[in-house]
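For reference, the chain that follows is the form predicted alone, supplied as structure tokens.
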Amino acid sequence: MIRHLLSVADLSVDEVWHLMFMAQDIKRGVLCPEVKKIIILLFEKPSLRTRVSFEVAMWELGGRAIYLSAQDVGWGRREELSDVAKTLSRYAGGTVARTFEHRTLELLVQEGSIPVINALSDREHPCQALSDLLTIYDKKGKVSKIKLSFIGDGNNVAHSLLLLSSMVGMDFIFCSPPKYRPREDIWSKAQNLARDSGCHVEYIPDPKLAVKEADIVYTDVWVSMGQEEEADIRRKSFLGYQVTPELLSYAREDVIFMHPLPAHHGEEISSGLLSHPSSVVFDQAENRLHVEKAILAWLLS
């Protein structure tokens, strides 16, 4: 059966931990899987970490990655996406897609016959969340009785982290202006998952209260790609939600600070915060490579 990764919720909890331990072994050099296949990187949005990490991952697994931008393919203009999906299925072992709309991923799954990996959509960013979980586990040695406070926009990264935290039993506190909370369907699903795993999901609009006793403080950009027309409104709405050393001081003494990058210095974070002693941001970036190797080996083998 062909498996896909469009959402972290596509995985069982056992599969999540299988990927985590696999990524740890890959990172330590204990496991060196081979995946001598070709994947297509189908990207509507530009990228640094996602593109480079998937390309390096595939090369180091013994395969190849072919990058195609929206301009290269021209779906919706020069060619129907259904025809693109069927054609790519004849050439490659899998598609890694970075899209504006989650529906694009669903169509690739529906019309193609090879695994599809969500490398970011407007709904979720599962590869980032899984890499974050590896970082948290590496730094804290556990996830149960851990509190993650997310300060910022209820975007794709927040959605995947919310779902994944709820699956593995990690408390998740979300903090933003009311207008920018996560999607209601994802919030409701996370609450159901949290009841099963025994953790706590809560919305707290006050940043200082939200980070109290937090083990992890996480933030992301206030304005994502495709939201440029809302930039001024969003910046005004999020005044007071910037993560600073002062805000981190309300969390636990051994708090770690996380950000998926790219960061907008002076907006969601104060200048220099990425170099703060609590920051593990570049460990997060590195772990993208190890987790994506595990995902590719698991889905394509």
Second form
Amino acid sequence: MIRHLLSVADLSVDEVWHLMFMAQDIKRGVLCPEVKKIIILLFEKPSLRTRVSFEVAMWELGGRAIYLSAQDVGWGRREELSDVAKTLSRYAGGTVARTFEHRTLELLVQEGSIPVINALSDREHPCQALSDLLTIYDKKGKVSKIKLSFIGDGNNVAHSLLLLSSMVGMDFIFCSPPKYRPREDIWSKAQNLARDSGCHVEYIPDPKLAVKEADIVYTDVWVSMGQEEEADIRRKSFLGYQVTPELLSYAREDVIFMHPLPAHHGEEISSGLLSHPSSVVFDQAENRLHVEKAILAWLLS
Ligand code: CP
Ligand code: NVA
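Switching conditions: you have the form predicted alone, so give me the form predicted together with phosphoric acid mono(formamide)ester (CP).
Expanding to the full complex; the earlier chain stays at the top.
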């Protein structure tokens, strides 16, 4: 059966930990899997980390990655997406796709016959969340009795992190203006998962209260790719939700600060915050490589 990774919830909790332990071994150099295949990177939006980490991962696994922008392919204009999916399935072992609409990923799954990995859609960013879990586990040595406070937009990054935290039993506090809370279906799914894993999911609109006793303070941009027209209104709505050294001082003393990058300095974070002693953002970026190697080896082998 072909497996895909469109959502973190496509994985069982056991599979999540299997990927984490594989990624740790890959990072330590005690596991060097081979994936002598070709993957297609099909990207509708810009990327630094996701594109480069997947290209480096495939190269180091003994395979190759071919990058195609939406412009290169012209899907929906030059050619139907269903024909693109069928054609790519004849050449490659997998597709890693970054799309505006999550539905586009579902169509790639439906019409193609090779594994599809979500490299970020409007709904989720599973590779980021799995890499973040490795970072948290590396830094804290555990995930239960750990509290993650997410300050900012209820976006793709927040959705995957919320679901994954709830699956593995990590407390998740979400803090935003009411209009920018996560999607209702994802919130209720996370609540059910949290009930099973015995952790706590809560919405607290006040940033200072939300970060109280937090082990992790996490934020992401207020304006995601594709939301540029809402930029002004979003920047106004999120005033007061910036993560600053002062806000971090309300969290636990050994708090770590996380951000998936790219960051907008002076918006969701005060300038200089990426260099704060609590910041682990470049460890997060590095862990993309190790976790994606584990995902590729697991999914494509
Ligand atoms: N965090 C992340 O996915 O970065 P890119 O958009 O640069 O790939
Ligand atoms: N929420 C951001 C994440 C970028 C990695 C976006 O979708 O643009």
